[in-house]
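Presented below, as structure tokens, is a lone chain in the form predicted alone.
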Amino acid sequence: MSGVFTPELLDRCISCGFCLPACPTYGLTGVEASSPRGRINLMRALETGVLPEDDPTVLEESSFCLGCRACEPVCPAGVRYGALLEEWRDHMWRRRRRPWRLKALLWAVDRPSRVRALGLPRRHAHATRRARGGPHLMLGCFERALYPEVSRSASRLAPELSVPSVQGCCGALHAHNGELERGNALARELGEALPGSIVTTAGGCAAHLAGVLGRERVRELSQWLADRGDAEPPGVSRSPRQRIGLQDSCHLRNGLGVYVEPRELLARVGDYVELPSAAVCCGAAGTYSILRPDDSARVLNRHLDEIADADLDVLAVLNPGCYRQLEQGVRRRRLRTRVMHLAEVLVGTTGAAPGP
């Protein structure tokens, strides 16, 4: 079955195995097929017709993969595994194979009017007049509904950012879940609605937008604050120092190489504690925690153990999916640690601790 994958992407893998230790699902199972190298071999078998598309292992592994892209930074051949996974799911998850929960999520963010409706019940950052050429703050889709304080905090940290009301989804959700063409189209539409620089508080959105619009147009919030070069961004709170950890956004770290900036910012406002698995996927992985909750929880458990051992006051996150995943996990464990977005930490936003 040729034509599923871009040949240049598929041919780059040399099956060296450097990716295996970096892969969370391989770490869980020790099964070759559940590693990037093994999955690329499955892709090749599908492409050449050795395996049919309804082969149970092909179906399972296209879904079991977290899509965290941790294999990319350690790959000596420069394999763009994330792009291969998007092409794989674009083929495998069409029509009847797409879970109904995923269909509902994609429908909810497929039109700007629906995305804006998500934020109506909550008070996200106040919309301001669109500045020609930017810079603009991207509100996000589900983030504006679940965590409206994030965009409000970002506006305090970077008041120079305009917040246009006419903005929809960036398309990352579609691109990562079997609708690659639609995901790229939504990114281009957002780029037209927000001309010039776009600043986002979601690492996954940043990586997707940068891939479609170009890195020169897209900045994640910590990048923007670091690029601005302030000794201290406006709005930063001078509260008593706390023990603060960080959970990296997988796509931000592995796709864009951004991980130093948030650590430097957090070290200014607290005693930064590097968790051993900070760079490892927390199991949220976009829709993964919704579609495969049991596997997601298995990935998360290691992180919760480390958070408990570190006795953190605050765990900072850089992506709404990670926010939801870790917040729920901390609450289940009855830990005293508060999960907060980087922007909230920097402005000193307070909230009730989810502990006992």
Second form
Amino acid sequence: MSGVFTPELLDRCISCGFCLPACPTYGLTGVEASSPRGRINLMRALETGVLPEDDPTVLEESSFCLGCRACEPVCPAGVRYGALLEEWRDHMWRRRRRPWRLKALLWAVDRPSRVRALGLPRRHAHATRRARGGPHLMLGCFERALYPEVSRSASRLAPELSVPSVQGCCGALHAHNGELERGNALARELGEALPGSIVTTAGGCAAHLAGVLGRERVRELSQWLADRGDAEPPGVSRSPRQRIGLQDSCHLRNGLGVYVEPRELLARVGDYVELPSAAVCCGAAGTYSILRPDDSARVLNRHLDEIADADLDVLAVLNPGCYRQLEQGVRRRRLRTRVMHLAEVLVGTTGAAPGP
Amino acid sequence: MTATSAEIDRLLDRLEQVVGQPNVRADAGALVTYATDATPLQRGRPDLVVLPANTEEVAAVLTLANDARVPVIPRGSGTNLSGGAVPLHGGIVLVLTRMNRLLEISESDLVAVCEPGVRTIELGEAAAAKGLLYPPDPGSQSTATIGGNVAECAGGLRALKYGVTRDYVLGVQAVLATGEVIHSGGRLVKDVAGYDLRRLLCGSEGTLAVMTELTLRLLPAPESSGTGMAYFSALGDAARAVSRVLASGVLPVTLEFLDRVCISAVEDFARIGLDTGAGALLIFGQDGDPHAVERDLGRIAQACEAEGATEVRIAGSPAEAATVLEARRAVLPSLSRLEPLTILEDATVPRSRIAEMVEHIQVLADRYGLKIGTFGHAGDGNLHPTAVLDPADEDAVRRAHRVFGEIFAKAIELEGSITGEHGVGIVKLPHLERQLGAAHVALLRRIKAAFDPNGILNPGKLGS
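Can you now output the form predicted together with the partner chain? The one shown was the form predicted alone.
The complete assembly is shown below, putting the previous chain first.
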């Protein structure tokens, strides 16, 4: 089955195994096939025909992988695992093999009009006149429907950003779920709708857009604020100082190398607490929490343990998927911690955390 | 020795009864992922993968395999670089990573007791938390397991001063191929009851027994440590600086070198501001009393300058030192950024002959038209010449094998070894007799037969 993968990407791995300790799913099973190195061996076997494309282990592992890319920063050989996974899923989840839940999700965000409809009932950031050449605030697709407060907060923090009303999905969901071409096309369409610099409140979107449009055009909000030199974000109540933790956005950290900026911003407004697994995937992983809820919950558990141990007032997130995952997890465990997007924390709109 | 599929099916059922159904894998996908370790170009084909949870399960698995005459290949995290964990003749890959309990760190006996699946870095960190030091620190320490380290007698960056894994193995519990459990040594520094089997098992590469519990010696952690770097315009200068350092009465904890090819590759990954225009980089370190550390780093710096170092700098903070050492550990995989195929060896020579050896490797690289990056543990003479190739270029692969044949010959000529720390495995087995002689190799075979009468443990490797 040759031609599934770009040979230069697949050749890169020398099987040194440095990725194993970084991989959350290898941590769950301890089995080589659930590790980045093992999965690359599966991809190679698929590519060379050693394994058929309906091999159950190949199918299972292509879906079991979180796609968090934690293996990339620790890979001295420079394997672009995320790109390989996109090619893998593109092949594995073509047509009938794609889970039905996924089809529904991708359909909902496939056109700007549908994305706009998602946000209509919600009060996300007000659309403004489109400034030519940006910088523009990206509203996201599911974020504008699930967490409209995020873009409103971002807009207050960075009023210089224009908010064009017609903007679709960035295509990350498509790209990570077996529709690489469509995902890239959506990113280019969004690039045309928002010419010039694009600022996003979602780490996953930032990484996908940067991959298609180029890094120089895309900024995640914490980068934007840090670049702007925000020493004193407006509207922050300074006392009492809250205990604030962070959940990194995987693709923001592992794909774009952004993780210092949000920590610095949070440390200015509260007592920042580094959770031991802050950099590890929370299990939301795009559509993963919907497609594989049990595995997603297993991945989430250690995070909830740590949040409880640290007795946080606030856990800051940088991505809508993580927002939903952690909010639900915290609620299920009845923890007192409030999950908020970085933008909301900085604006301080919601004030101190409520009591238990 | 190849089992029929009917035999494997029978074995599968009985193994599932021993370790539980989820801990036996017979699916083609899982088998593919256990067909290799970190060694390039070496691939086997296992029939089954078994992940036992304790010594009793290991003993039961070996008894079944021995009765069925099916090979068993013990494996940790599969970071081996000589093909030691490659199932050359099929059989059962016995993965010991589920046995990962760190049972004890004893401050009064200065020992650690652990199962083989504990990762080296976990042991090191647990010891450090109690003010103790487990010195062996192979490049793969964040992934590799203690069991694998002992089976291969792993070295590392601190071997010059502290020795290698062998020097820290006090006691071993192991299961013989026939299923009996033996103990050798224990928590004692002095113990001469019987042959020193724990030392024999150390470096036995999974061919004699399966180790299921290890007692390791710890040291009080040094009070402080320091690291420095010296750049040279030529590799030969760096090698001579090493000899000068060692002759100056200083025994550094670390003395590592990288040639120009390696400096560029690792800088491309780590981006820590290495001078990629230099011909060679020497990384040196010392630990102990803060005054002694400062004095020794000064002496090493002087020795480097006397051999023409173009720049010498001492790390300003532990974080800076850690960054440099981490980068050094990443040299090998970083080299694959140049070409996808990296064939490396670990020929080792007496430290006084390093300059001669590295210059000879450069001559060979030119003669065979190959790109060879050389790095290694200069202080202990353990070199890692690494050929960087396009795997599609079959002629280059053939030339690389010929070059390594010549490098081995030169190492033996200089009273060195064909392998310092990576093991004989598959790759160096054909060269072993050249170093050891026929009588010695025959003795290895008789020892192997005494431990493993049916030859089920890692066949095709040492003692086969």
